[in-house]
Each structure stands twice: as C-alpha cells, then as structure tokens.
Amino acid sequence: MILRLSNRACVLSGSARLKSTLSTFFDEMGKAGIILKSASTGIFENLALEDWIHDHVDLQNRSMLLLWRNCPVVVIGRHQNPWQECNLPLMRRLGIPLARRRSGGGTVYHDFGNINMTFFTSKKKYDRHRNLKVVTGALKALRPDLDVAATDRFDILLNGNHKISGTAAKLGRTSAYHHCTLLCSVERSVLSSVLKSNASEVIKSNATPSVPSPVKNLLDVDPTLDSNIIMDAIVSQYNNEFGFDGPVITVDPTHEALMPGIQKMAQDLQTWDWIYGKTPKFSVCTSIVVNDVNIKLDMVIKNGTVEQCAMEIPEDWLPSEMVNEFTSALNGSRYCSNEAALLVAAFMRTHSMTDDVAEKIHRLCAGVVSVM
C-alpha cells in the first residue's frame, strides 16, 4: 500500500491550515512499525530527511524503516577527509557530487543501482545485528540458495568475500539510526574509479580511513535480482521480522510544510564548510616537477582552509621574493582548485612580471591544482 503524503492529504486531515506534520501524522497512525520510501534521488534531500525524522519523530515506541535511492553521488563519513577518500578532479569532471553525511563510517558511491536503507529505533533498540538479519533475510527468501551473510564488521558479503552492503550509524541522546547500502547493480567502474584518491599518498591525517573491500552486485549473480523486488522483500522482511503491518508511505523529503525545519537541513548539508570544512586538520607534502624543476610542496590544512603553505624553489628558477608572496597569497585561502586558480590569477595582475615567470606561476599552480 502506498499513501502519498501531499498538501491535499494535510488538508484532508481535518486541518485548513496545515497544523499536522509529519511527526503528528505518524501518532495519529498508531504503528508501531512505520515503512518510508523517499521520492527523491537527492542526496541533500535524502540526508535531511534522515536527520529531521532522528530529530523530529518520537522514536520511544516507534520503529521505521526509510528506503531510498540516489543519482550517482560519492557519500563522505562525518569525520572523513575528501582528498584523502576519493578522485575529486574525476567527479568535477564526471559532474558527480560530493556530500558528507552525519554519520561515521567510510565512502561510498551510489547511484540507482544502490538501495539505501536507514533504520529508526530508539537508543535502547538500537541493533544492527538484527536491522542486518532484515537485509539477509529478504535476499534468501527471494533465493534461498544465495550466499549471504553479515559480518562482525556490520557488512555484508557475497560468497564469503564479495562486500555487497556498509553500514553507518549516528547514536543521539534517546535515537538512534543505522543505515546500510545494498549494491543490485551499481555501475562498479564509476565506482573503483571515483573512490580511488588522486592525493592520497602525499596526505598526512587522522582523519577515518575507509577499509577498502572486493565488491560485487546481486544482479551479477542472479539477472533477476531488480532493485524493486528487492525493496519490495525487504518490505516484507522487516514487518516478520518486527511484527509489524505497517504499509509503505511514499515521502517527499523537500516539503517544508510536512517537516518543518528540513530545506535548512538540506540546504546546510550542500554548504562548503560542512563538506570540506569539517575535514580533520591534514597536511600535504609533495614533490612537483615543473619544467624539470624538483619543487617541494608543504601546507597545512585546517578547516578546509590554507593555514601554512611553503615552497622549496631553487633561487635560480623562481626569485625568492615572488615565492614567498606566491605562498602568502594562499595562505587563508580554500584549499580548493576554483579558489586557487582564482588568487593565482588575482596575484598575476596585481604583479609586475615577466612572461617567463608568469609562466612559471601558471605551471607551479597546476602543479598545486593537481593535489586539490
């Protein structure tokens, strides 16, 4: 069964000025076991609606389960570095975003072929154990001679060695929500390609790492195997497991008058600062060549922003003096490509210098760029 939650429906709630949100709804039902299924594709939308339901729903005595599906998207855990995660100069260039998300754990790629599900309790009913046995469950029960099995490790493989589904998770005070993915058909050499760093070995951090792990897709086993089926058994899967027989209710994650509050959400979700921003302090040493030039690169990265960069230029090749304003200038900038391009060219106009140097400088910038 599917309700669609719409302006006409609060309206036929009995409220002429929209007095019920989402949480108020969900107490009228009564359920003990309430199913969602986001009508979004956005990862920003999506991500709020997590968050607005943790933080808006009584979850006491109430479960839900939320499924949801992605556009393609590289998704950060909350205290994860970006540079050190993935190929950010392949995803400008492939037009896929970046978002963190507020929950711990590694990266991951989704996109339609990925099912996403997030499960609701309160603290005291907080059990991946069990939310996994739901995932499990509704595969064998689709095919029962298909080998699946979670780990210690909250994932879950294929054959023993294949990862199929990560988990994450995010503990408030009285809430609590675990997500997983689940990969049906995920275009795996977007996947390998984005999630593979350009800059990681000349980053130094304590930021979380990922655990990178063999994957593979239902589909590749079993054609069969569609993402609908298997929301579908998850459905089923979930209410056996819970005793519960609540019906599936499609929501729209960007309507301000059923959750209140969750465009702001989204919209501080999608800001600089929390995606790159919240980075763990890290520095980067590296060499670059720059007409057969050996140039040693050193900054430190605190809040996403520039806070030291400093040069090794021999004497001979660049002056001293342009140097050290050369890094000056980056200095208390982000460490972003755009920025960096951007300062490079401010600097050069606000520069007195000679067409082989600027040269240079537009060399050594790419040489920056190319870390970022």
Second form
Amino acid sequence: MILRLSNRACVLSGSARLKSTLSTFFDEMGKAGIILKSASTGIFENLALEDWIHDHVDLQNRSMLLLWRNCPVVVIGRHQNPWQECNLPLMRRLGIPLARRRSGGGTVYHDFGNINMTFFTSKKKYDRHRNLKVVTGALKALRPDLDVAATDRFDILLNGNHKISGTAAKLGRTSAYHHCTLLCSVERSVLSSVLKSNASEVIKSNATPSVPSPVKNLLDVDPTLDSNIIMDAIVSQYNNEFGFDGPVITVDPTHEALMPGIQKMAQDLQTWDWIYGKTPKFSVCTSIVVNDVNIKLDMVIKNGTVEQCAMEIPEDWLPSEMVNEFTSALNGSRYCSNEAALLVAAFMRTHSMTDDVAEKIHRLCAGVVSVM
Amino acid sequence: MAMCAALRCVSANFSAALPLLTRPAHIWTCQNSLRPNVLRTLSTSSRLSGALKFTDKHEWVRVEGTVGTVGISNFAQEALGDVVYCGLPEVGAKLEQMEEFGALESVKAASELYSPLTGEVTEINTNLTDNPGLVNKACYEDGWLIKMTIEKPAELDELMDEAAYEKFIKSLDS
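Next, give the form predicted together with the partner chain, keeping in mind that what was shown is the form predicted on its own.
Let us now look at the entire complex, which starts with that chain.
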C-alpha cells in the first residue's frame, strides 16, 4: 500500500496506477492544495522526496505541504562546512549521520521529536511569513496562551527567547520550497552536543555560518502537546490560511514507479562528494603538541580534499624526508579521519622506522585526525 | 618549551591548479558600461558586439570574441536580496544550456543558476568569494559570475535582447 488517503474509503492500488506517477495523480485530483505525509523516517529519502516534488510536480496552480520526521540526523545547509558546524567524531560514535540539503540556511539536528514542514509553491506565491503564520496559527489554535511568534529572520521563538523553529528555502526554475523545523520533544542534550564543533577554532572559511540560538521544546512548556496533535493542527491551519480543502495523503518515498528517478536522487544525496565534497574551500591552522614539542599544521581543503598540507617541525624531531613524505601522503586525500587513518597505516607499513619515530608519527596522525 | 636551533618548515604543495587569487588582476574592458538601474537599448546586436543577451531565468551573457561572460540581471539580484554566498562551478566544467551550474545563497533562499549556453567554464569570478555582495551592487560589471566558451553560437539567437527582456520582465509583474 503506497498511497493511503486518510478520511477516504478508497485506497489506490499500485496495479491500477501503473502508468501514473505521483505527479499525474495530483493533476487528476484537481485540488489546489494538497497535504502529504512521508511514510519514511530516513533523511535521504525525505530530502529526495522534496527534490522530486519540486522538480516534477506542477506547482504553478497548486500548492503543497509536506510533513515529515526523521531518525536522529544532523542536516547542514547547502553551502556550509560540516567540520565547522558540528562534532563529527561524536556523531560517528553515536551513529548519527550527516546530510547536506539543497536549500540554504544553517545546521539543525532532527530526531523523532522534530516536525519538518515543507511548503511548495510557485515562485510567485513564495511567502515565508505566510507559511510561518500557518505554524504559529496552528499552535495558538491549540493553546491560545502560547507565546509563539515569527521573527524577521524567519525563526519562531517561544516566549520571545527560545527558538523552536528555523527556516531554509530553495528557489528553482519556476517553483520554490520553504521548509522549517518545529521542536516538539527533541533530545536537547544530544542536540547541543552534536551541534558544537570540535574544530571550529582552527578552521578559516567563508562558508555560510549558522546562528546558534538557545532552543526549547514545546513539550517543555506543555506536556500535553505531542507531535501528532500538532501535525493535525498544522494541517487544519494550512487549509484555513490558504482556503484549501486538501486531503492528507501518505507517500512512501522509496516507490520508484510512482516517482521515477527518486531512488537515484536519494543516492546522490548520500555520496561523499555531495555531503563533504561540496564544502567551500577552507583552511585549517592548528598546533599539535607531542611531548612538549609544538608542531604547526596548516592545510587547505578544497572539495573536501586536502589540497595543501604543511607542517612546521623541529629539524631533529623527525627526519625531514619522512615529514615530507608524510605530508605528501596526506595531499590529495579526503579530509576524513577514516581515510587519514588508512593512509597512515599504509605509510607505516611502507616505511621502515624506529619505534620512536613510529610513535611520533602516530601522535602526529592523532593530532591531524582530531580536527577532522 | 625548549626550541631547538633550527625550525625547518616542510611543505608539500602538489596542487596543480594555483589558487586563482594569485593571478594578476584581469583588466576587462566593457564596451557597453551599464549601471545596474539603467538599461540602454541597442538597435542591432551582432553576436560578437558585446551586447547583452538574456534568458527567461534572468541570467545574462555578454559575448566578446569566443568567450561569454555570464551574470544575473538587475531584476534577479533585486528579487534575490543580499547575496551571502556564491556557489560556482570549477574551471573546466562542461555545461549544457539550461543546466544548473551553481547556486547563489541569499537571505531569501538558495537559488539555482542555469547556464544560458552550452560550453566550458574558463574562468570564475573569485572576487565573489570575499565579496558576494558584488552580485547585488554591480550585477552587470564586477558582479559577473563565470566566463565560458560558446560551443553552439546559434543558442545566442534563442536568447532575448535587452528590449525583449525589458518587455518580458514587465509582463511578469502582471
């Protein structure tokens, strides 16, 4: 069962619609406003769903709202630097993946306690303030005393001082999407620890930075507010605000026949080249201290790959040819702790060295990896 | 911390492509100097005359010899708002007409850029790295985005000249 129409008795079966795609299905429905819920909690599938809708659905005379939630993940904006924005080693230890979305904006943490909303419109009808009115309107309809308001940065603040929603957007050829988060019951301790970079002081970059803000969950101020209640309220408010009578349709974003090309879109979003390689050029400048010896490390990383690597090392601490070869080995490699570790292991195997030198190279590597 | 007698700086720079910033400044003379809010209408524009041609996605291309310079129009930069980041392709990237070649991030959104022509990127405007606002301040001059070869000159005939583009944007307001 790929499509379920809640509130309607009939269910669409795949075989009856073999020739149709989701796009033609919407055209046939003839509704000006449609609400979708994703059946997936996978970030890449959901980002691909957004892209697919944006690219294939006729949004000139129709608007759509997509509601989705994900398993724990950190999502960075299109032109951001993940090393600067989040704690990648911690995320690896916790099994929290990283995704890069196609819209602009800053870095966010999602888990099941966060609701994502994507408002699809034509470029003409693109209006973030109006979309956010849907969200604040929905919350106030549920709890009239709730102090929630949108700022001119398109954040939504609770009680004037805690951020509960952030916004990002993408403008395409003829259509646009605006998506935002809503913190209902997110794990805040995880959020704050993963969104604090372990290497931001050593990085110099012109990537778009995030604006850190103190956050709160709606659940913190009202334990009776849960995600499902909130999503229902948003659906009603969306229809109210825009004068639609949109049905709510659940979509499975892995269904290739219904959305041709969507699986490749999801795969493209998972490549190293997109997630890390799209990072704007940046430089790393740090000191590694090994047994009271200060080693200066300078690297330039372009497309996520080490383009230049220089180390300032006292002459008698390590043989200079060895240092030369070590930095050459790093050159051209991905700025990635796994790859660096593999390189160093290979380096150790192919170079004969005393235990003392081996120990130093190990410590050097640990220092380099600590900023990856 | 004891500092030994000589500190040797060892660096390995194997990058084949020198950073573009070290190239000498490119002196670029513009035959039709256009201030962002004044569009001069030209009676004839041969392919090689350096006149502006526009796409319906609000990119412009100016041809000088065999090279086309690409940027976004004043209408586009106004609609975008303040540009905070320019995501441009690499030199050598091969582009098809209408293909997405990058994105501009502004306070409004990340907006895709679409190539007006088929060709290969020969230069990107590295001044935009530190000064992305040039796209707003001087969209037809210092705020250019890329330069590219023109593989299919006939594509230029499909684009709008300035007068046609002016008409086009007026029709959008309705």
